[in-house]
Every structure is written in structure tokens, then in C-alpha cells.
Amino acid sequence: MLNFRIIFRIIGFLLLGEAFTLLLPLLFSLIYGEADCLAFLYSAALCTVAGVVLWFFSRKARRVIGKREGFLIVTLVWVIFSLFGSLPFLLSGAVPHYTDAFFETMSGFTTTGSTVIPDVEILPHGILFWRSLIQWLGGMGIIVLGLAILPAFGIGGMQLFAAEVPGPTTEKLSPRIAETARRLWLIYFLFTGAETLLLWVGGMSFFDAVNHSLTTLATGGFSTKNASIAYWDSPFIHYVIIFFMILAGTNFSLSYCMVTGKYKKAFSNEEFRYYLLFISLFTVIIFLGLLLSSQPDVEKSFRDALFQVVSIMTTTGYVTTNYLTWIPILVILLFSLFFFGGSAGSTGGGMKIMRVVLLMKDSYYELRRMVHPNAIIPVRFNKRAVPDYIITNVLAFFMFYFIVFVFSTIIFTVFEPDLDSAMGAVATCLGNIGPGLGNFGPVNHFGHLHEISKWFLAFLMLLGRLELFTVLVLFSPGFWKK
């Protein structure tokens, strides 16, 4: 039987953490003398009350978390955090309708970056910072944050880590899961601080630099400007953001190796090499396409090509140009990147590079097995044979991903009859990217959609952020049986 008390206890504890983070935007509200202070105070108070109630009534919980509890906790935390996180938008009047406020918050926590707000530049500074902060928290993962602290209360967390951390495998930096979480967050803090400093030096205001650093490292894509990064016509700013997007899309375990001087281990990683190879290959093709079709400026063409490839592949979703004005073949190439994603163990969404590479290898080896039916040809990754159960998991994920994409696109055409727009909206929300195609391109927003379609897309964001299985397993009848 599910241990509901431990579920309520952990959710209660994490809600108290969210209540604290709801007070952080107050600093900017007070500095700029804006009227959204009370919205954050009321939201923090409601969140605190809910957290205390759950914590108090579950104080006698058995401190045991199984796989089923792990899946349920992770899914519920993302939903409940979005429910409470939407309150500042609603109470401040920045987003007057609850459906829109929930969509914006779920888009933030899942680091999708799709928005329903047509003009973000009129928002109060506290609300703008809250949009960025929820992406930063969602980037590394609410659960991973909790894992750094939960063991102090005698609660183990490997099941939560396995359910929440992106990718087909979970790599620990330390035998202790809490120490792993703390090291990941340390790297996350260091990178965020470094990017803030560089963007500030490069010409952004300190407020803009902080916000864009938060959303870059989260691969989220929310911006304080309607034109996104295109607002700053600065090659330095663009290249700084490109560099940190690449870092954010890299397995944070490898980033830790680089920071600690273990460069050989990082660059010998096969997924990392393929990650850089895909970025390079698509950038060169799109760069040449821009150069030959519409943009004779060599440096600008290269920068736009590199920026958009990295932004889409890492699922950050920033833009420096409206890529829908490019020739169709370049738009198709960019759309194919919607299904790549960053590295496993990164803040990026999508299918993940490791899965893409394993699919390519297994397909190629299957051809060889047909020619040599008696040969044993295992799929190798990082010079090791990949267990069959991981290949099976990857194939199942691939099938589920495209089944969800196809059926969701069919369903979404009820609300958005334009097929390009429907495909773009579903792909961008399922991959946690942000901008899509057609009516949901980089210069558009999602505010005009029907309310039901917004809830539907919010569900796809959650499904994509938790990599399908964590959520879909809850709909299995066997999950609820003893």
C-alpha cells in the first residue's frame, strides 16, 4: 500500500521551501517601489499554511520511500508547486485569469518558456524575477533541491532522484545522494554567478543579467524583453549566452569533472562528443544556408545559426532572430532539433542526446545483425556494452514520445486547425523548448488559445519535463494495486 503520510510530509516540507522562495522577489519589488509586494506576501502565507498543515498531520509517517511513492511525489510536487507558484501572477493582476497564471507557472517550473503574456516589459520587476526564479528552480529540479536537505530528517531519496533526474541513467557524484545533490547545486550556483557577471560587464543592466543567467542555466528561455535576446544587438552578449547554454545542456556530472580539473574524463565522454558534433553539424549547414539565401554578413549568419541551433537543441528557447523567415529547409532542420534535447543529467528537455545516439547505434547494428544473424553485436557506449534493458527502455521511450506527439497533435488541431502551428505547439511543449512554428513562433505567444488547450499543453509540459514514464505510470492500473 502506498505510504501516503510520507508523501504528504515531503510535499509539506517542499512547500515551506517554496514559501521562502516566494519572499525573494520582494527585494526587487521594494527596490523599484512597485505594488506587487502584497501579492508575494499573501502567496507565501498561503503556501506556508499548506506546508505546515501537511507536515503536522503526517508527523508519524513511516520514513520509507518506495518507487511508487517516488513517482507520485515527483509528479505531485511539480503540479502543487505550479498551483501555488501561480498565485503572485494572479494576485498582482499581472495575469488576471487563473488558467493563464497556471500555464505561465507550469511553463516556468518545467523550463518550457512558452508564455501567454503579450508584453512582458510592462510587468513589475518582482513578477519578472519570479518568472526567472521558477525556471531556475525547475531547471535543476525541485526534488534535487529537496534531496540536499531531506536526509537530515531521516528520509532517503534515491527513488526521488531516479524519478526526477532527466535521462535514461542517473549518475551520482558521491555514494550519498544528498552529497550528489549539493554538488550539483554548487555547480549550478557557480555557473549562474559567472554568467551574471559577464552579462553585466557586457552591457546588460544588473537586473537583466541576473534574470537571463537564471533562465539560461535552467535552459528555460523566459526573458525580461519582448524581443528576447534580440533586444541586445551585442555579439559579446550573444556568445556569452551561447557558451552557458552549451554548459547547461551538458551533463552536470561532466561539468563537475571540468571544474575539478578532470578534463580528460569529460572530453572522453561519448555523449558529450556527439552533443558537440550535432551542434557543429547543424550550425554549419544552417550557416551556409543563411549565407547563400538571405544573410551575406558572414559573422551575423554564423552567430544566428549557432545561437538558434544551441538554443533549440538545449531546449532553452531564446531567439536572436525570427527563424520562421528563413527558407523552409532551414526551418525544417531547426524543427528536427526539437526532438534532440540536451545531454542526460542536464537541465535540458527533449529526448536527450544519449537516447538519440543509442537509437542510431542500435538501428545500425540491427542492419549488421541481419547480414550476420549468428553474430553477437552489442551496442556500446563509452566503450561499454549497453545492457539490453536500457536499449529496451530507450526504444519504449522513443515509441511513447512519438505516439504522444502524434496523438496530441491530432487532438490539438481541434483548437488550432493550422497543422504547422499545432505540430509546433505540441513539439515545443513536450520538448520544453518555448517557441514553436506558425502561430506559436518566436515572435508570438500562447495567450489567444482556448482555456482547455492551455491546460492540455501544460500537461504536455509536465509530461516532457518528467520524461513520460514518471507521469504515465500513474495512469497504469497496476500502480495503484498492492
Contents of the next structure:
Number of protein chains: 2
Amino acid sequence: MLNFRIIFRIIGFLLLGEAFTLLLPLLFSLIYGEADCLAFLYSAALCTVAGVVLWFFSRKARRVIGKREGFLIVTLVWVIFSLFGSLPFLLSGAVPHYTDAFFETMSGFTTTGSTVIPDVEILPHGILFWRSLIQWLGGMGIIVLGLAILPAFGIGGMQLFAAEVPGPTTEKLSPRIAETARRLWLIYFLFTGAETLLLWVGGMSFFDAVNHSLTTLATGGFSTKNASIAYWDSPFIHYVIIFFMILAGTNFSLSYCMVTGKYKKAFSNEEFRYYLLFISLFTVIIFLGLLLSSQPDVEKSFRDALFQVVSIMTTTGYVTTNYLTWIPILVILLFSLFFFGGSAGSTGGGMKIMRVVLLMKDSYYELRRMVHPNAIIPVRFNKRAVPDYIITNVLAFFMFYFIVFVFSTIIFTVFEPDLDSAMGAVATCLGNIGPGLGNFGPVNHFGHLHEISKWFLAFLMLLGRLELFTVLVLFSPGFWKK
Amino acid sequence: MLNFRIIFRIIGFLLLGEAFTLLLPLLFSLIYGEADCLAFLYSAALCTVAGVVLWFFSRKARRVIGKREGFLIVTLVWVIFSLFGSLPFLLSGAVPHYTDAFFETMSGFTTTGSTVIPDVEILPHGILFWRSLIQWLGGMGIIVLGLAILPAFGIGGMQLFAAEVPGPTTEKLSPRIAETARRLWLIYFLFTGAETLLLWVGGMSFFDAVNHSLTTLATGGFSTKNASIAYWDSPFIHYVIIFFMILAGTNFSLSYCMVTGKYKKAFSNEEFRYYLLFISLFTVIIFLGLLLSSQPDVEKSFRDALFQVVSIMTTTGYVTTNYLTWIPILVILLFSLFFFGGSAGSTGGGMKIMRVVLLMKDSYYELRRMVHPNAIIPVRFNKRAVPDYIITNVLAFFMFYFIVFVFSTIIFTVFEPDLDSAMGAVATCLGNIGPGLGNFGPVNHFGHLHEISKWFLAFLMLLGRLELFTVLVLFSPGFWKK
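The structure above corresponds to the form predicted alone; please provide the structure of the form predicted in complex with another copy of the chain.
In what comes next, the whole complex appears, and the chain from above leads the way.
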């Protein structure tokens, strides 16, 4: 029997936290004297009531959390946070339909960045800030979950080299979790502050600088401008954002190493090296492609190539140029990046660099195993042999990612008959990126989709953000038994 | 050091076999009194000379064949057979350019069935028969290789449950190989004869009946008519072809069981059951889709759905209807079938049903493993636990298939900027199917492609036919060492 009480208790507690964060946008509503004040007050009140009720009725909960409770809590948190987080959009009238408000909020908390809002520039500042804040919180949530909480509970779904803590655990672990979480918060704050400062210096308004810092560090991609980063024609701003996107797509444990001066340790990390390698490789190819095909401006070609490669690979989703106008091979090259994703332990979505590298290595080693069938050739990562069960898990992850992508594309074509658009929408939502292909390119939005498609894409965002398994185990028959 | 002499000797011997088969179309050239006679005579002569030279210069070969020699022979046979097999097309003038002739021949020997010939109905009968014959020989080659020769040499690349014969082997195994091969030839002949008879009775000319039997059993898909099977508006002919396509996509060891009366053994085979399940499932969905969308004729809808599902799944590639006119979701459903393929040990290409099932099972079991991390949950197939190394191999195969598909699509868009067309062309050639999507649909041909693209697609056909590893190991650095 699942310990539902502890699940409710934790969610109740977290809802009180969400209620608090719902008050933060009030600052901007008051500064700019805009009418969305009340929307946040009402939303915070509703959220508080729900939190208190859950907290009160679960007060007799046994303080034991097993793996299954863990899976359920994580999934429920994202869903319930989105349910309540969509209230300000709805109550302020910024997004009049609930489906749209939920899509926008889920796109926020999952750090996807796909939007249903045709014109964001007419939104009040409080609402714009809330959009950015939920991405920032979602990004934070993923790092703390992936690097502090889940490893402590021995849940390996989101953390490849999870510490193996068997069986149900109690709150004894909390000091260790709290210490790790504190450090992560620290550098997350630090980076956000640093980027805000630099963007402000670079010529953004303070408000825009804050918002874009929040959504950069979360690899979210919501912007306060319809044209996204293309609004600013400033190389400095572009390069600052590129730098912080790269940081956001890096394992935050490594960033902590770097901040504390352990550069050598960080740069000897294999995932980090491959991450930089992939970025360089794709940038060079696309840069040359742009030079040869259309753009004569060398610096602009390089910047566009680098910006879009980093933006897509880290799953941020900002745009400085409409990449759909590139020659087809460059578009498809960029589309293949939809399946890479950030590093493990970063705010980036997608398959994750570590998985991609392990898949490539294992496939390559399989060729060597065929020629030398009696030799034992383990895959090595960071100079250690990777255990078989991790390889199996990574391969199964890839299979699921592929199956989900294909089936979702098929289902999606019921409402969106164009194959490119369907593939793009599914890949961008599953990978938590933002813009897609065809009708959902960088200059389009998702507002005109059928309602069912919006719920479906929101589900894909959740699935991708929680790295499939965390959500999919809930559908496996063994999960609910006993 | 690779034993090149034995490689040359075997290829020389096989070329003499090809020279003999080059004489068979003469029968039809003479019957119809057509001018392609000489083309076959010259081709056979050239082939004989090449065979004799290779045979003569390798007479001192040590009679030892290791795994690496095996991989190399298999790949070389398909390439060299296509080089010589393309001569009649070229010499007769039926296909004036060598690139096209090679593409057509590789498409034949790999049982793909994609064609560069805009109008096949003006070709002389000898050439048409040669097109069908190379498919039939290619199909036979694959079965004998996969079910008799490779298992004996312990080469597991094309046979999932290969007998494990370690180290280099000598010709001592040949009686066992010969016996298995003899049985396979027997039922292959038997089925071809039976289908010829039924198609003839059903109203085809004897010549068309022979040709279509050859290309059905090979799951090849070359037709003597531009409209493929749609030329005949006869339900009987369609159902006969459906039946034999299903047989051709079945493991020929199982077919042998069935022919010798062991029905129970055949129907208890798990791959066979899944094979029939997938066919039924996709047929029902597409049938209902066709009924609801466009076609009011129930029987014709059912027949089209069944025919196209079977044709694509078995990788035959015949068409009775232009499936690109279906509503998008049905087209994409059918396209997803491009990645299934026939059974292991059949003439079908693609990923193979057994691999698809193992992938699905392993992925599903991974979910159970996540909920119960301490339980050992092996994947079972045909009531036996599947060893880990096979699962790893299957997963690596899938990875390679995916990587090859994606990279090839990217490369292909250089010459064919339409994404659907590119994906379709790559998938259909890699899966040895025949028709694709977009500009390479069932009513189009590959003739207008750029030369480089044709060589590239021909390479993909080879890669797919030899199930990737056999060809890819040749590119692994360890292969050529020592």
C-alpha cells in the first residue's frame, strides 16, 4: 500500500512554498501600477488554502518514503504546481482559456518555453515575471531533485550514477540533502545575478535583464519580447546569453567545482568535454553552411550558428534568427540537436549528453565485440568501467524516447497533418526546448492548436522533463500492486 | 593478416555461379526473339573470365576462414555481384548510365526493389526476367547465409541465436551447411512454383506470374508493370500475393516445419505470433482509417490496408494503391512500419520482428526493474531467458540503425531538400523496401536523383541487407589490424 498521506503532506508543504512565490510578481505589479495585482493575491490565497488543507489532513502520516512514493511525488508536484501556477494567467485575463493557461504554465515549470501567447509584449509586467519565475523555479527543482534529493533516495531514473540507497528511507538523510541543495541554490543565484548585471550593462532594461537571466539559467527560453533575443541587435548581449546558456547546460556540480576554483576537475569531466565538443562541431558545420549558402557577414553567421546550436542543445529555445529560412540540410542538422540535450545534472532537457555519449560508445564497442567475441570490452566513462545495468538503462531510455517520439508524432498528425510540424512540435516539447519546425517554428506560437493537442504536448513536456521513466513507471502494472 | 587468397577463391567460385545465372534470361530473350541476347552472353563471358582469373590466382589459398574473412566475403559478394550483374542493363541499353545500372542491380540483389527505370514496360523480357532473378537470388542468398552458413561459422551479426562455433573453422562443417541449404532451396523453389501457378491461374500471363513469384518470395518488389500490382484489378491475385508475401517474411526454418507438417511448432514460435499480430493490428487500424476517411468500398479498403501493411512490413514494396493519397496519420502509420521488417531468417529486410519485440520487451521490463531494483528480471523469448549479450547486441543494432537513418537523412538533404522525401528514401533503401515518401512515393521512381545520391542509397541498401554490423565492422579500426 502506497503511503498516500506522506505524499499529500509533502505536496501540501510545497504548495505553501508555491503560494509564497506567487507573491513575488506583486513587486513588479506594484512598481508598474498594473492591474494584475489581484490575480496574484487570489492565486496565492487559493494555493495557501489547498496547501493548508493537504497539510492538515495528512498530519498523521508515517514519515517513511519509499521509491514508489518518490516517483509519485515528483510527477504530482509538476502537475499540481502547473494547475495552481496557471491561475494568475487565467485570473488576470492574460490567457483567457484554461487549456492555454495550463499549457503555458507546464511549459514554464518544465523549462520548455513553447508559448501559446501570440503577443507577449502587451502582457503586464507581473505576468511576464511570473512566466520567467516558474521557469527558474522549474530549473532549480530539477537540479535539486536530480543532484540532491533523488540520489539520496536511490532513485536512479534521473541520475545515471545514483548512490544506491536500498529500501525505504527516513528523514535521517535530510542534512546531507540540505547541504547539497544549499550549494546548488547558491551558484544558481550567483549565476542569475551575474547574468542580470551583464545584460543590464549590455543595454537591456533592468526588467528584461532579470527575466532573461531567470529563463537562461533554467534553459527555459521564455522571453519578454515576441522576437525573442533577436529583438536585441547587440553582439555583446548575444554572447553573454550564449555563455550563460552553456553554463546552464552544464552539470551544476561541475559549476560548483569551477566556482570554488577546481577548474582541472571540471575540465577533466568527460561529459563536459563532449558537451563542448558537440557544441564546437555543430557550430563550425552550421557556420560554414551559412557562409556558403546565404549570409555573407562572417561574424553574424558565426554568432547565429553558435547561438542557435547552444540554444537548441541546452534546450533553452531562444532565437536570434529564424533558422527555418536556412538551407534544408542546416535545418535538419539543427533538428538532430533536438535529441541531444544538456548535461546530466543541469537544467537542460532532452536525452542528455551523457546518455548520447554512452550510446555512441556502446554502439561502437559492439563492433569491436563482434570482431573479438571472446574479449570483454566494457564501456568506459570518466575513466571508470560503466556497469552493465547502466548501459541497459540508457539503451532502454533511448528506446522509450524513440517510441514516445514516434507514437506521439503519429497521434499528433490527427490534428496537425503536416509531418515536419508534427515531428517538430513533439520533439521540442519532449525535449523541453521551445520552438519547433514547420508551423511551430521560431516565429510561430502554439496558440492555434486544437485543445487536445495542447494537453497532449503538455503531457510530453512533463514526460521529457522527468526523463520518461519517472512518469512511465506510474503506468506499469507492478507499480500500483500491493 | 587476413587470408585474402581464400576470399578471392570463394568470390571467384561464386562469380562462376553468377555467370551461369546470367545465361538463364537467354531463355526468354530467345523465346521472344529480342535483341538483349548478346548483352547476356557478353556479361556471362566477362563474369566467367573474372571468376576464372580469381580462382586461378588464389589456388594456393590456405583453406581456413575466420570471422573477419567471413565478414569481408559477405560484403564483397554483394558488391561484386552487383558490379557484374549490372552489365546486362548497361550492354543491352536498357539502362544507359552505369550509376543507374548499378543502383538497379544493387536494388535487386539486396531485394530492395527501388527502381531508376521510368518505364519498365518497354524493357525486353530477358532484362525484366534478370531484374526479377537477381532479387530471387539475393533473397536465397540471405536465407542460406543467415540460416545455414553464418551460424556454422559462429558469426552472430545476422543471426540472433547463432550457434557458437569459436575460432577459425575449416570445411569440415560443409555437410551440415549443405544439408540445411538444400532444404531451404527446396521450399524456396516450392513456394515460387506454387505462387507462379496460382498467379497464372488467377489471370496473369505466365511471364508475369514467374517474375512476380520470384520477386514476392525474395520480398523484392520489382514488377514488370509500372503500376506494380495495381495493374491487376483482381482480388484473387492480390490475396495470393499477400499470402506469399507473408510466407516470404516468415523464418524459412519455420516454413520448413510447416511444409513437413509440424504446424504446432511453427505456430508456437513467438516471433511468428508477433509477426501475425503486428500485421493484424496495423491492418485493422488502417482499414478503419480508410473506411472513415475516404474509401466507401469495404472489401477494397480491407484489401488495400492488408496488402500495403504486408508489403511494407515484409519489405516487399509492391503497391496496389498510392498510399500517399491517404490521410496523413495513415501515411505516417505506414511509414512507422518501414522500421519493422520481416522475421529473422526470412528474405525480408528492416530491423526484423524479433529485434523489435526484444526491444519492446526489454524497455517494458526496464520499468519493472526500476520499481523492483533488486529483482533480476530477464527478457524471455520463446520461453527462454535471453542472454544479456544478445539484448545488448539488439540495442546496439537499433542505435546504429537510428544513427545511420538520421545521418543519412541529413546527408541526403544536400541533394533532396524535402525532409519527407529524404526520410522516405533513406528508410526505404536501408530497410530494403522499395517505395518511399514524397518525391519517392509508390508512383515515382529514383531516376531523377543526383548520381552521388544514387551511390549513397545503393550503399544504404547494402548496409540494410547485411544488417549493418557485417558492413560496419569493416570500418572499425580493430578489423584490419594484425
